[in-house]
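Have a look below at one chain only, the form predicted on its own, in structure tokens format.
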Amino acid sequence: MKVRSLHRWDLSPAEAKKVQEQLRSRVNSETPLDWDRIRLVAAADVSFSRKSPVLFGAVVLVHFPELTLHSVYYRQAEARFPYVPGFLSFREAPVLLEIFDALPVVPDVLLCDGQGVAHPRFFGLASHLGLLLDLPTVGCAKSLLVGEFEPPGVEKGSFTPIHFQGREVGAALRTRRGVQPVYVSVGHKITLPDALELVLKCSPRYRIPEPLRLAHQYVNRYRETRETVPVE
């Protein structure tokens, strides 16, 4: 699939901040998802060791609504950007973009283990990848990065808005009764209600949506395999 070229990648954190501030106005949070056309859901995840500059990326494609595995694609690459909070996409996106660039099929929607507009500059990993790939993209994070919210009800499907700097940037969503919520935000080309519905439809049994759960499992297995050095 085609990957857009929107900026250089050899950037300092100060330059990356300017890119986020320039691109955030291009995020589309008003286009409803065309549910009749959703057949393949992609999920992306990256695994790494703080002791190594190597990043391991995986993109999982899952049939929708069955949530059965379609295919998995991997890539490893050396990080070109430091680990700096708020700039995750500049570190992780390049290895994922290499995978997307080689995909033989185009997914209909993408789930990211990270933030969309629920970000200090309203431009997290999900928004960045969404713009680069021109795909409907959802950020679904396990922890809150910015903003405040009231605890949602205990029942599955309960949610409350996340507010940051006077703006609604996402929602805390209960995907299982009584478990901690996940934090959902628009990445690109989707509305928040549709993003919440997608996460719920992809979470039949676990707190984490099934495509993201699979991506996490597969990328960690891939990393373990690639990091294993045979004993002489």
Given for the second form:
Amino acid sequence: MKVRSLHRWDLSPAEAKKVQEQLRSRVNSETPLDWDRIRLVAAADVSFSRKSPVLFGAVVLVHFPELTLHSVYYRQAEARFPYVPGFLSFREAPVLLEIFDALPVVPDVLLCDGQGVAHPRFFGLASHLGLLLDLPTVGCAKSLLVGEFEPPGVEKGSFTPIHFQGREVGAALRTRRGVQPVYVSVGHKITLPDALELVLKCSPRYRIPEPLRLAHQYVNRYRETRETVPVE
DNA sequence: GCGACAG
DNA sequence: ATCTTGTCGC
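Next up, can you give the form predicted together with the DNA of this protein, since the form predicted on its own came first?
Next comes the full complex, and the chain you just saw is listed first.
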């Protein structure tokens, strides 16, 4: 699928910050999701070993709403940017974009392991990928990066808003009764209510949405054994 | 200066 | 995130 090229990737943290501040105005958080057209949900994840500078990426495609596996695509690449809170996309996006560039099909929506606009400069990994792929994307993180929230009810489906600098940037969503919530935020071309509904519909039994669980599972096996499991 | 800090 | 050993609950 087509991948936009809006900037270079060999940047300093200061330059990366300027890119984020420049691109954040282009994020679309008002377009409703066209539910009748959602057939393929994608999820992306990156894995690496403590010693090696190599990053392994995987993009999983699952049928919606069945959540059964459609296919998996992989790639490995040298990390060119360190992990710095607030700059995750400059480390992980490059290898993931190489995978998307080779994707033979276009997913209808992408689930990302990280924040969307619930970010210091309102431009986390999910927003960055969404803009470069021109796809609806959702940020679904396991921990908070910025903002404050009240604990949501213990029931599955309950959620509370995440506020940051006077704005509502996302929500803490309980995807399973009595477990820690996940932190959902708009990536691009989707609304927060639709993002929450999608994450919930993708989480039939575990805290982490099925597409992201599969992506994590497959990318780790790829990193450990270099085995690729296609499917189709 | 101090504490926080996606993956 | 990765690394690593043990423990709690369905």
